[in-house]
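Heads up, the chain below is alone and in the form predicted alone; it's given as structure tokens.
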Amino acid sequence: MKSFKKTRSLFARASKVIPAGIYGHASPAMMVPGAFPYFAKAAEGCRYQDVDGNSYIDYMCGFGPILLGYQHPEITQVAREAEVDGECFNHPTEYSVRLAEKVVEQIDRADWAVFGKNGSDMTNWAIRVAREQTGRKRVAKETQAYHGIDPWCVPGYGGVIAEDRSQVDHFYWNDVSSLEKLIAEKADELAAIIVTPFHHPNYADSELPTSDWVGALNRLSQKHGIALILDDVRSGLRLHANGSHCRYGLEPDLMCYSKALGNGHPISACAGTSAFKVAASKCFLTGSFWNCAVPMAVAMKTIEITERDAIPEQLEERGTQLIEGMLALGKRYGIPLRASGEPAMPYVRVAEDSSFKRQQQLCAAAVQEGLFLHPHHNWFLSAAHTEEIIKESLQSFERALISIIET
């Protein structure tokens, strides 16, 4: 049986002198309190380690960064030599440059590129764009998505006035008819259509886009002039080298990055089409951090050992030997799973589970047996979970199942 002796201990001191102990969507309350861990210590390959020692296959990677791997030794070497001329200056370094010419050169439709250190940082940014680049102020998005903590996207609703959401409309993720009545009433408003690549939503299944839904966000967006902004935070270079979109068929204007842009070091980029270049250059943009060498030079790597290793199609192959793995073990011990989402960002859970409550007594149990599985949020992958480490897996979520039967 693992213990959080410390985890507690520590969360006591923490709730003394931070504001809910832990805050945002490492909170104990979006998992199971008390059966996960709170506090990390280390990780290396796939494979996290917690305050007291605990050790986890894990299947969320930081909540998307790692992409390779923790440690990568590539990665490690690429930060210590840009870090010997330092990390933070006045300036930007010639680092920014060779970025932003390997972002346009890797990424399909891009011509130009930013950077940022959060997610947040260029979906709002890139609303800003739309808004200049078409003059309208409202701004379309799906139902349910998640798009940052900027006020009019924020889940919940603490410190959010109505002002703050009301140029913003809402349309059905693969409704067609709901996005077309949309845009009837409201297109010579609407400044900007924000999606995600495929729809993941907590507490709820991932869907996957239909070709009937990505040909209406497209022949919409442009028949209209709104510009289609992809946020490819979450899913970008697990899916596709070139971005999410060519996984798909969709044509966006905009498209944000971060999460595993940088195999875990802080930075996010936003990338454009020429048409909304000159908008791009009369919405300000800036953070004393936003330069730092090393996570750009770590992106460089990071994008290149992506495309030279098909780290997409691994990430695919292997979430597939997870997830039919998975489905296979539930209906032999008649627990049946339901599986969501790609491959390379699974979601599988109890089916009709509709409270949770059989997910997150599975997902504890799993934690039990050393792996770390999130009850309401979808998983990611690694490069570095090989065959051998899914496998390993698979046994730990038979014997997680098996101590939930026997419960």
Given for the second form:
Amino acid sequence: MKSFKKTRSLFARASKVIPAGIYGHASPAMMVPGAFPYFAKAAEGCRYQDVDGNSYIDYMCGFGPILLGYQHPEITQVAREAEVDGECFNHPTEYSVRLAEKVVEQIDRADWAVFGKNGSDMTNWAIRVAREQTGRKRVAKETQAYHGIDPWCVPGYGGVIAEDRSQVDHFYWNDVSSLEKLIAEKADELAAIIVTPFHHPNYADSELPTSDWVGALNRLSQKHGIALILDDVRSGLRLHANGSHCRYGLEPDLMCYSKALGNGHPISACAGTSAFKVAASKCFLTGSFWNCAVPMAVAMKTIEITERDAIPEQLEERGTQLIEGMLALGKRYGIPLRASGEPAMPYVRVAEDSSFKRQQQLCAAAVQEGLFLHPHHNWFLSAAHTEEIIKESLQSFERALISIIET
Amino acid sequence: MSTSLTKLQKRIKARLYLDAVLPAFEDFIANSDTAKEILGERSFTLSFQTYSGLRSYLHFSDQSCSVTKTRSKGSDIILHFLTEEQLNNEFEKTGFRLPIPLRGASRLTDIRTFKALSSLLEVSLRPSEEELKDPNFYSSHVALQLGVALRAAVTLTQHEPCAKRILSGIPEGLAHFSIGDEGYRAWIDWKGGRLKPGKGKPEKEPDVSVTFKDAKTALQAIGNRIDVLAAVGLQDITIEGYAPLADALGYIFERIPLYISP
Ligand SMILES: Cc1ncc(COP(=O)(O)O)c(C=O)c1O
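Okay, that one was the form predicted alone. Can I see the form predicted together with its partner chain too?
Below is the entire complex, every chain and molecule, led by the chain shown above.
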């Protein structure tokens, strides 16, 4: 049995001085409390260690940022080189221009780019740009979709007032009629429709977009002059080196990135079409650390490697190997599993388990076997998940399955 | 607080007193020998009414009490409140609250019995630190409080826009709450657009099970007085299964103290 002794004592200390002990998506309450690691210590490649020294093959990749693997040598080198010149400056560095050029060159439909630190910085700013551009107020989002922590969309109710959400409308994923109905009622008021490339709600299977859905998003946004914002924060660079919209044929006006862009370094970006450039220039945007050079240098390198090494294709292949292996094992041991989402960001769970109790048992058992699989959230692969790592993962997964057979 | 409440909030508060707090008489009398003794052989029905049409009937007989929203027979005593605020004041013992005894003013013994039972119930719902030291007292207090909370959640989701909204985004399911391994158990079923509470172990497998380490943790959590996320991390509270349902109910419980502190 893995020991979580230090984990427990550290969390007891944390709970005295930090609200919730650990807040946000890393909160133990989001996983399987008591059976999951809470604090990380170190990581390399596709593995990490918790504070108790337990080691895991990581299928969450820092919840997305680790695209190439932890401490990827080329990224580490670029970071060190950029660091020599200083940390954070009064002005942007040359890196910001070079990175914007790189984004414009790499990301389909991008004519310009701006940079921040977190995904939320960009999703919120993109909405302001849409409002500036259209002169309208309202924003439409998918009911369950996560777009960040600002009051208009943050999950939960703490500190949120009804007015924060008074300009937000909802539609359902892949449900063209729900979108059409909304647009029929409010087209003249809608500044933006914000969507993720595919749907990955928590506590539910992921759903890929149907071609009808993509067609409706393109057609309706263009017909009614509504800005189409692609929130590619979670999927960006994992599904397609030129932006996830290329995988599905979506035609967004504004595209938001973060997570994988810096392979673990803090950076986010919003790119847009030339039609939105003047509006973008009018929406004030800044932050204390936004002129740091290192994450920009790293982001350029990450984009370069993604293209050079065909990372999305690699991830798709490995993800498929993982999913097929898991499904076959589930069948063999009489625990039917269901896979959803994209192979690069798969979600495999126990089928016919609406309470998620079996899924929680399975993921807790996987933790015991040295596999970090989230019970309720899509997973992430990185380039460090080689064929051998997937094989090793499947062996661990098999042991986890066997251990829950009788329970 | 009451002065700044809107009309809707005053009405919700009154509903909470009538539909969530008054039914506590049922469990209270069932579990208290003193209360049974006070009630003795008396049998009467007392109703709380407001001019706006809110009603609650307390039927006392056979050393027990049942609380209903509709009348099964005529009331012996009717306490009529001109406004919902006056009814709220009656429960909070503040401000102007004189009910008009529409009927039964002469049934002095029954009124006295009801007052004595009310005072006892109040002690059970709002005990002193000293009283809480008695473990038996403590567990009956907790059971009463949790009962009020479960019913209050139902009332809020029927009448309060925010609570309605919270629940509307959550798939149907059954939540089971328990204290320790052997202690108090209750459930809430979210189905067909309504919440239905119940005591004991639910008959079917719950979608989410919330277990509080002890009664104190349960009370503090339901009363929004502890850091629940930290308590979950520390495993003072365990949540197994479909946590979004427990979260949604938690958000609704958190809203109860905005209106009442039974
Ligand atoms: C789809 C999506 N949008 C926006 C965000 C917010 O990004 P951040 O947490 O960096 O602010 C996230 C984060 O998980 C995300 O998954």
